[in-house]
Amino acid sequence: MLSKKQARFFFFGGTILVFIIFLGMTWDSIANRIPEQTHADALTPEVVAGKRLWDKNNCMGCHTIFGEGAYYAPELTKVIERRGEPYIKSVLTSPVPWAPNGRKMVAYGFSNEEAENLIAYFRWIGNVDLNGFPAKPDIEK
Amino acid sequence: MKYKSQKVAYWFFVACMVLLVLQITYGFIMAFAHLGYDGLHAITPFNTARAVHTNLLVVWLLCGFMGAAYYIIPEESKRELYSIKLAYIQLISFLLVGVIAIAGYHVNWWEGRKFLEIPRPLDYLVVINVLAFLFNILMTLWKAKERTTTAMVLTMGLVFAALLYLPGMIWFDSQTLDSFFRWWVVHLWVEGVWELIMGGILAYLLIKITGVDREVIEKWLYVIIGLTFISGILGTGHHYYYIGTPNYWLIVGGIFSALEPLAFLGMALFAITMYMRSGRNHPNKLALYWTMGCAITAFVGAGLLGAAHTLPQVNLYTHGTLVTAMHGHMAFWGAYAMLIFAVISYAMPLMTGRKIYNNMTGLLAFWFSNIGMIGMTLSLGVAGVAQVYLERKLGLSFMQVQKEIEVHFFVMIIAATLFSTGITLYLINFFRYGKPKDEAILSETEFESLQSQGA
């Protein structure tokens, strides 16, 4: 029957194991893999000030980005594919709120700068290899 | 109640009570926004609804763990606690900070980052919180004769989060490193080391109330933690399956994800093990029934339904859909919050002296809240399944979809009122205990004395 003794090294003993594992997984993304996957050489001051501005007015709070988020507005992954710039920016400059089918987005205005700073940011999300998702629909297979 | 200083805890099961109507609030207003009636968008857009829903979620659950440990830690380590006085400016502190992060975020004053929205400043001050916090526990610890494993894994547990707070402080110019290292902050805190607070508190509720040898607890709470962590430091992958990280974390993450029930299903044996082999019949029905409802509901909640779209496969199609809500309400309705209410249900009537531990208010309380809940989180599911469908397979537009899947919000918020309700009747009985007392304070065990006083 197991001892208490045995049952403390099957704790530290697997979490140290795990964690050192888990470490070197994390070394290998960070150093050798996610630069190359997100093209990291293509962050540009722009696509990191639209960063800056996504967080700043917690956009996250209803759309989802690399399906992270809310689920009251759309995932914005790909948004530059489906709806193309002079759309996004529209919505964007808005000084009214935008609302598509009722659902309100909040009028943030912002200016010609933010707005390409923020497409820039979605054009980047967009070339990012997310190992398959969003999946294409069935209807588009 | 053994020691004067355990009152202390009282004040953070208040300010845990309050906040968590904050939040219930707050969830009311995002549901009627998914039904179409977002009247409030002027002075609280869905975003600010939103974040102060999940942070309220967890700054009251950390006052519960908390309020958990001033009560735990002493009469573990059979001494006062550290200093009274500390803990008192450090929840004052700590409710301060909160109040102003979420008066921030109706002016658009957050960092946006999901779960981890408190301003930059405030992430400080909460660092110095926490510390004190900590600084109280550890010294409590450090003077005490005594030191159990329940202390120790409970304050491990504390120590951890804190620790795990700080990736999260890091500023990525990069989306995917940015998620990458919130998840060490988000994932690693909620299947990772608050289910190492979640065992040490039900250990030591399960000694208290099942009256099982110390010693036999205690060595399943080793593995069942063990279990935890190997499972769960691996199965971050879970998040890193789709935020342009490498694909070797399809592999690992559905492997040591599909294992993440384990803990919880260890969690919920322990628990209804222990309670079969109990030697005692304890009178306090209301704690053991949360006790036990908290296992169980973890299980199904955080276990069950996190598995069942872990898979890569499926969570391809699932990924920040309202399947992720579903599974996020009972899992931390389960795992959490009932193990709050568990410790409050024990540590109530035993410091104020007051029996009120087997009523109808409070078993109504129990089962109204928990139907709700399960209501809640049928209509999550049903709407984030139809989601998927119409949306990640037919290809319908999002805002199409949404129209389709609006009426499952009417039922979510029927399930949510009955949920409601059941917390008022909560709420009722809580208040009706009054304030802590000194004349509360026992020589003899607490389980005898509940015996010899009587329901």
Contents of the next structure:
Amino acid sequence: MLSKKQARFFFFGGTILVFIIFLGMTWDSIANRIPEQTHADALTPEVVAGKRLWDKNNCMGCHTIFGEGAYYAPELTKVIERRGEPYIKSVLTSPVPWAPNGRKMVAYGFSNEEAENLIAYFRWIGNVDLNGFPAKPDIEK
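Form predicted together with its partner chain done; form predicted on its own now:
A lone chain is what you will see next.
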């Protein structure tokens, strides 16, 4: 059994040790992991313009990216990988609203440049290392 003095030393020593480990892991995440996983060097003006269009048109009101947003419409984190750029461009530039699976997609009628900017944003998002999120469905054909 520990004396009161030993218990206090054990508590404060453990707390300080865990805090130092926490600071080291935080520094490693900020200095090394985040830039490596997000590919911040690949942020182009087109990607930034695509993000601005995403925010301006409140796409997150229906869709999710990185698991954040509404769950009315599909998750778009890996949409380029799933659907391909031509399909996405046709959806974004369509002048007619369409309703896949009964869920109506607004016809924004984006210009070709705006669609390319959004595709650049989706491409950048698709290359972010999310440690396996979203999981690929295990479907055997």
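This is a predicted model, so every value here is computed, not measured. Residue numbers count along the first chain shown, from 1. Superpose the two forms; the largest set of C-alphas matching within 1.5 Å is the rigid core.
Visitor: Once the core is superposed between these two forms, does Arg33 show a C-alpha displacement of at least 2 Å?
Guide: Yes, the C-alpha position differs by at least 2 Å between these two forms.
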